[in-house]
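The chain that follows stands alone, in the form predicted on its own, written as structure tokens.
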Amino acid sequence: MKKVLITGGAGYIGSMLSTELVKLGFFVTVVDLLKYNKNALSHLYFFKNFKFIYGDARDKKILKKLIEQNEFIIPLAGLVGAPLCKKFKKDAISTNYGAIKSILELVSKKHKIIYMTTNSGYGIGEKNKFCDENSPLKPISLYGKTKCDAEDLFKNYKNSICFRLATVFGCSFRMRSDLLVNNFVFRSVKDKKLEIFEPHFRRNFIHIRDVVSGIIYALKNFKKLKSNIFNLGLSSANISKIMLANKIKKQNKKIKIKVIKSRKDPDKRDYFVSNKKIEKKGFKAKISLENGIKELLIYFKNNPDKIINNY
């Protein structure tokens, strides 16, 4: 039975990943402070191949012991997103960068790390060009910077795989409504309208279940993928904000879309991303934006007041 340690395993991605790994028979240990949802993992407490530890991913004492006991380490603990990192700068640096540095100081050659970074690092891409893994990293937020700095630490640790994640969407045991697709769908339900500024800004997206599938693929094909950085996104979901809004309107017909020209988007990211490198290695994201929008519409129509942000 493969032993997997997940820091931040009760989070948006972590709670879905932990659940799937327990189902598949991995022995999963999660370290989390349960800051956002106390019950995100309560459905797993029953299982013998699941262990929960209430603790901080920056605590070297906790980490040291747990790293020794596990073969795979998936560090997901972090302050995610530009607004949250801007609000808690010290915590952002000590968790997003410091906790990763600690892990790399504690591991030995037998350990295998799968690290989720972000394609936020691309910042503003060139107009008619896709960002690939060789494109320059020009993060424009503290969040992007801490993730890029942490990714940089893996250059000297060959037993690792880094995934630069596209913007994630879809439902989770620890839900978030501040992510772009989730947020647009939430607002379309709550306000019956979508107000968009800088509609031409481009982004790549991926469903949370495809992220989980990608990590499981990496666990099962570690040798084939190790010592590498991969973009992880849905190739057909390289679209602009206005294109996304129109996709939502197709399924939620009553909404009005209004483009506000006088307002600037504080999030200046604007890029399309190539996922060819991971696709050539045998993994391809499959869940469409349309399916994710359908799922989110049902979720928010039944929880119309549920704003679940990180900040």
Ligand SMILES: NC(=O)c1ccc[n+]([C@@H]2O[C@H](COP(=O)([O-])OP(=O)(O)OC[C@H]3O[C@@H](n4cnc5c(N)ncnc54)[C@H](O)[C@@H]3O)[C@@H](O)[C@H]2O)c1
Contents of the next structure:
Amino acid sequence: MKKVLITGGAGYIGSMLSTELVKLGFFVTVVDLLKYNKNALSHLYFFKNFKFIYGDARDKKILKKLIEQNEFIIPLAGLVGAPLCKKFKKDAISTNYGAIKSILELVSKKHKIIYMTTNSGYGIGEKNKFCDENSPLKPISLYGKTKCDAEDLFKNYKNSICFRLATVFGCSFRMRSDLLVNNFVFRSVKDKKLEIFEPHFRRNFIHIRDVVSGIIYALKNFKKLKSNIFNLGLSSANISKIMLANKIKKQNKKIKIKVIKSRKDPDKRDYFVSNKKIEKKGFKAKISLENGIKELLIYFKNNPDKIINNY
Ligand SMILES: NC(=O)c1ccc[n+]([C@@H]2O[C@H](COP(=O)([O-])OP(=O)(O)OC[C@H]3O[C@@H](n4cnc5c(N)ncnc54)[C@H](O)[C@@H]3O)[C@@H](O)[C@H]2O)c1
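Let me have the form predicted in complex with the ligand next, following on from the form predicted on its own.
Starting with the chain above, the whole complex follows.
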């Protein structure tokens, strides 16, 4: 039975990933401070192939013991998103960068690491830029910088796979409504309208279940994928904000879309991301934006006030 350690495994991605891995028979250990939904993993406590440790992923003592006991490490613990990192600068650096550095100091040759970073530094301020894994990352937020600095550390560790994730969407046991698709659907339900700045800015998206499938593919095909960085996104979802808003309106017909020309979006991302490298290795994200919007509409219609942001 493959043993997998997931730091931050009670988060948006981690809770969905842990659940799937336990179902598939992996032995999963999660270490998390449960900063958000305290019950995000309670459905797993029953299973013998699951262990939860309440603890800090920056604590080298905890890490050392857990790393010795596991073969795969998936470090997800972090302060995620630009606003949260701006608010808690020290914690952002010590968790997003420091904890990764500690892991890399503690691992030996038997270990295999799968690391999630972000593609959010691509195409800043450049209109319709086409990006692949060789395009330079130019992070502008502290969040982006801590993630890029951590990704850099993996250059010296061959037993690793880095995924540069597109913006994730969909439902999870620990919900986030700050991510762009989730946020647009939430606002369409709550305000019955969507106000959009710079509507033609393009972004790439991926459903959370496709992220989980991509990680499982990496676990099962580690040798084939290792020592590489891959963009991980849904290739048919390189779309603009206005296209996304119109897709939401198709399913939530009553909403009004208003483009505000006078206002600039502080988020200057406008890029087309190529996911060809990972697709050539045999994994392709499949879940459509339409299906994601459908599930999100049900979620937010039934939880209109239970909106959770990170900050
Ligand atoms: N969601 C996305 O769109 C996206 C995109 C690109 C990259 N990522 C990366 O994926 C990872 C997970 O993101 P997420 O969306 O699931 O975020 P999240 O905020 O939902 O999850 C982070 C988890 O880490 C835990 N945590 C924070 N500090 C900790 C600490 N010191 N010790 C132990 N646990 C701690 C939190 O309690 C939480 O459960 C992050 O590294 C993030 O940078 C996410």
